[in-house]
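Only one chain is given next, in structure tokens, and it is the form predicted alone.
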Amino acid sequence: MTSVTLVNGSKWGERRYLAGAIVALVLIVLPTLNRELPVFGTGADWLAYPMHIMVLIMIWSLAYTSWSLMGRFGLVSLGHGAFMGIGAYGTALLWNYAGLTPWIGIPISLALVAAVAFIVGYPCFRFRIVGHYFALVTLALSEIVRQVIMATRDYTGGSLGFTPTPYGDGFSLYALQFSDRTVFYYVALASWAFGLWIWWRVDRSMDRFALEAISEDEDASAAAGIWVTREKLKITILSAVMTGFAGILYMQYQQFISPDTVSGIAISLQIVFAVVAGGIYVMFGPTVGAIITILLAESLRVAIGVSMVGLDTTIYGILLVLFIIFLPKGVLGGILDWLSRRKAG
């Protein structure tokens, strides 16, 4: 019986690796199909819109994966919209007003994100502010950042948004501005893959066991020799920096940002919904959540345009409640759980 289980498990593992290799190959060669397969005998850019959607999915997948790093250990943050906004606006403002290339502006912005995460996280973890109280603190942070952006409208553009100054002829490594969508497709693909690798590394590290113990019982974990505050700070800063980088990618790709697109409570709630919908405990769960949210947002945009502002947030809220009640492990988590039960049966 054991040998049969081992053989079946080995075959299942081989199939997963094969499927992953096929998906990776398709994602890598996909942009080249646009030049090889004209639509209806014309040279139409038939992959332009699908590639745009895929770039958005990969950028938001990185943000959602970042949140799941700490969310899966009971650290429910509603302030990741703040980290995303700080990263995006920080890099753009340094470029427009200080003339700093993103190669310098990005590290500075990410350092600022890490500093804010430390300033908020340290007192919370040091004085045992957990659960709903921690969520409320981070929620306030998200709204504070949004209000700061609105209040400094002379520099940030406020609710009207902010556009980085164009540089060159549309293709510049110095400014990280690329008019060719294919270039940014590969940038987003590499960033998304790197985010998954970080999730995988954390999942197989000793920190994971420490954080799981902390989420169960902080007092017992501290008694066992785990430095609770340090472990929480490490995962929070890592999650915040990754989210800030996702905001930077979004800004560099869209070349336009506003408080409603990269910061505020709505973005924070969108992140939470996507991770819960896709599967918080599965590496590809946030990616599935990104596919759900981006396709939902695009469908609503096409269907109703701007006639019902805020409808997407309302739908996110309703679906979040439904997922928590009926599918707590998310779409991908539920599917994998069903497959494991089927194999065991």
Second form
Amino acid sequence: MTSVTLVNGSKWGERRYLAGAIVALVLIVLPTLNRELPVFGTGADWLAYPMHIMVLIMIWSLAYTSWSLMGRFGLVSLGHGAFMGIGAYGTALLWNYAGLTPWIGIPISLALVAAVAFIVGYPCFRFRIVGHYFALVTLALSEIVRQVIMATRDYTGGSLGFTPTPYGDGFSLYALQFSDRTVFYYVALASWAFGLWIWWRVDRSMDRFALEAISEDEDASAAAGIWVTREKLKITILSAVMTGFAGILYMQYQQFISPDTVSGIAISLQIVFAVVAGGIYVMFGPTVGAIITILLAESLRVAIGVSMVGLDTTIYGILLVLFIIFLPKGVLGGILDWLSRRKAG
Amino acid sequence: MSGAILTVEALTKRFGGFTAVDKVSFTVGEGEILGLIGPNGSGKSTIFNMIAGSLQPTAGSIVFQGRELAGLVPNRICALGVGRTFQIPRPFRKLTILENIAVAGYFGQGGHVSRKEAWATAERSLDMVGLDYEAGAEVGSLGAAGLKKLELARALATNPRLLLADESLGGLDQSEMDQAAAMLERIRRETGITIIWVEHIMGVLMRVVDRVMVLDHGEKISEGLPSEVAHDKRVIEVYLGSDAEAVQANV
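Now show me the form predicted in complex with the partner chain, since the one above was the form predicted alone.
Let us now look at the entire complex, which starts with that chain.
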């Protein structure tokens, strides 16, 4: 009886909001804690590493959430690594070679991302390239962008990676370079929250109904007045631009990018895996996916070191198969389903 | 007949060497119910799909309220005021019953519609077809007759001036067929919508429609009042056969 009351109706809803508010407060207050507390004995900044991991989680959560905007409607893109790469490399190249501040470079790069999304998306949607074929076309995009980065290695550094030119003393609003991790922590936190807000807005829009309808039956959708090509393009461009922005954040934070970290098929697949693992149909699913994948990669790195290159990818692969078979709604989706079943009876 | 809402001229559709529709011309008057009948494969659905834009005509023209429809995409034709149903209902199963209709009310009316209006339109359309549903009910809870109604309500929510009803009452029993026929009649009476009704079971249709057009092998073989068509020699020969007397008794 008690357990039923605990998770029942409005109480459960209230609890959810309360939990959300507490998490938000903790995330906001965290960096203001005393860094010199001898928590782990050394007296060094004990928060530096957890905050680094959290910034990474938030940036990748933004990318994953962006992908799920379209992925949840059956628009499975394997090209999102390309959008990250175009955003990151675009902004960094404009900074190094044209001296353009990221404040101008970011909008230019995002416009380029939108243009590429349009150029790839329009013919696909106009000529009904859906399902596996759409995934294949976008997969090619991932590889093309990686190849372009490699081919222009005189400018991009190819597989050796690329470093934006440092500016000033490491704290510059003009260059968006901050050696102090706290600033970036808040930037990442705000961006992640913004990504979730967009997800929520899409979820409550009429476009969501249109996209659900399109994912089931394009002819019937068109007969009901839905402009199928335009609806798909809208969500694809939104998703691509947000993913590009996540790439830019990653570049500005790490001050180093390489084709392996922000573009190419591996990143595209990592995005899909993380979202499937976390939960593709729920708002915080991609975030849970980011937590799982990044903690997994970090633990493997700490436990095994770099002696077994590719081990994390192998484990991802095995987990992906297991998730698709046993937990198709992902970790969070599965938990929420279980809770609502308990609530119902 | 008070002015034509739709004028079809020499409409032709060829699939490779096969001519599915061969130079068919007809007009539909404002507020009329035109029955379109013929055996399976006679080109009824092909004509329908060409008017609705899901197939492009090989030749000929389709003028709706003074505008050429040939070459336009389906959602554009829907926005101009042509609603359609599918022979086999094609509901959106991931949406609730009400959402199924509201999405058509929002996107299909050919102009900006607020969410509130879209939902009001959806409720009106469901009322009009007499579909009982509970708030949040899933499409999966509907039977064959319910799905037909849902299909019709979705077309009505786009606020059409011309309704293309691919009714095919085949899966329904006699009382459901009568209900469906009565419903189309009522919709016309209440909204003044012009209706083209495609069907291959003739009995029920003949009582409701104003005029009938009969197709065979992609050609128009007869057109006129139901009573005239039911006695047309060619129609009896290719289509009615031994059912002729039953149909004639009905009109």
